[in-house]
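Below you'll find only one chain, the form predicted alone, shown as structure tokens.
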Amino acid sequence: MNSSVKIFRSPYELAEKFAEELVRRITDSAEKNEPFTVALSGGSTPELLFSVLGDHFSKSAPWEYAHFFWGDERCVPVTSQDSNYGTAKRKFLDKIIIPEVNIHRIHGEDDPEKEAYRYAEEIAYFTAGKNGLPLFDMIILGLGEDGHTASVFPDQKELLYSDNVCGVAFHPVTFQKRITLTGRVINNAGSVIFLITGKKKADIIEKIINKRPEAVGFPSYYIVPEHGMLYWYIDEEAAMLL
């Protein structure tokens, strides 16, 4: 596994680097006429790229190309601003053309077992394969102030090694249930990118990047794609341990 990482001096700069190499991406793969398979994450940090990439990249790449997916979501209605298919849909989806059937969302209004199996299915129909797991091109992922990645939280690490490739999950305090890709599946990824910003992470981006002792706890830390590369993009707040 090899890994990088990217400073940025604010979050919007991290935001618009991050565009530019998402739109430089999906144009080589349209460049070879493949599609490319990227699961989205939640959290003010993509919320920023959706933004950027909604109001400045719009007409920046050849987008039927893309195939959006999540890595995760909530178990709420679309309409609900809790989400993550809801926010990306506002700020950059409904912005762009794409067809339609290459828009991969968690419906999380409906049973959660039942949309975990279903989402599997599409995610296996859509996505190559590779380890005898879906193979997506790029997953991006954030990082919770608790070291959680997707809805993989600290109580429920069984699913970084789930022989699924979703489950479900629950936020361990309000008790949410949320929809996840598992940690075998992320691993399996052709290229990792965690977006973080804000000092209130700095100490544990310290931790897992040092390989520190407590970083044991944090499912964060067990995200080490296979074959594929893992990229840091933090901003200077997020990076002050380092």
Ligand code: 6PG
The other form holds:
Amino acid sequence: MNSSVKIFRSPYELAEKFAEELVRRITDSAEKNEPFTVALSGGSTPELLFSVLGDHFSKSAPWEYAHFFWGDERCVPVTSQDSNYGTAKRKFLDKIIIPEVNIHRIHGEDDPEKEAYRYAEEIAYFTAGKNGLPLFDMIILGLGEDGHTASVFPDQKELLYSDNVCGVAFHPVTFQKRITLTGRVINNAGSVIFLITGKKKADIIEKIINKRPEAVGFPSYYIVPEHGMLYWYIDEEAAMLL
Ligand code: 6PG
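What would you give as the form predicted together with ligand 6PG, now that the form predicted alone is on the page?
Once more the chain from above appears, this time first in line as the rest of the complex follows.
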């Protein structure tokens, strides 16, 4: 597995440099007249990235070549503050010119089991395939303090190995239902990028990157792309123990 760790002075510099990389990847695809499929992460970390993209890069890429998906979504209406789609829409997607059909949100308001199946069908239709699984050009991930990523939580690690493209999970503390990409799909991506900031994540990052014994309990430890690249985009606070 090819991986690389990139450390940035601040969350803003990380967001800006990643935005430049995303724009570069979409532009390269456009030059080959190919779509670029990317799954966005949820939670609070990517909010700064979305703001940087929406406020400073809205005219920097041929967005019509991008297809945006989500790595996971909370089972809530789009109007909820918890909606990962709602956050990306407000801060980023509403500020770019992109065909509506290129925005592939998870319907958090619908029955989770049925939506997991429907979303898998949508993914299959709009992405390439490899090894019998959907191939995203890029999957962006966050890292929870318990080592979860997307919505694959430590007590639901079976989602790492599911034959399904999407699964239904629940947050171990709030029991909020989630829909998530499964581990095999994540590991089938062309590139997987963890975006992580803040000193609260420093300990768990150190354990995962240095393969400490306790890391085996963390779902993020098992994100090892089969044939793609793994990048860690982290700020200095999150990297303080490396
Ligand atoms: C979600 C995310 C989840 C998130 C981590 C980190 O829907 O919450 O997909 O995996 O990336 O929990 O969250 P923060 O960025 O808020 O720390």
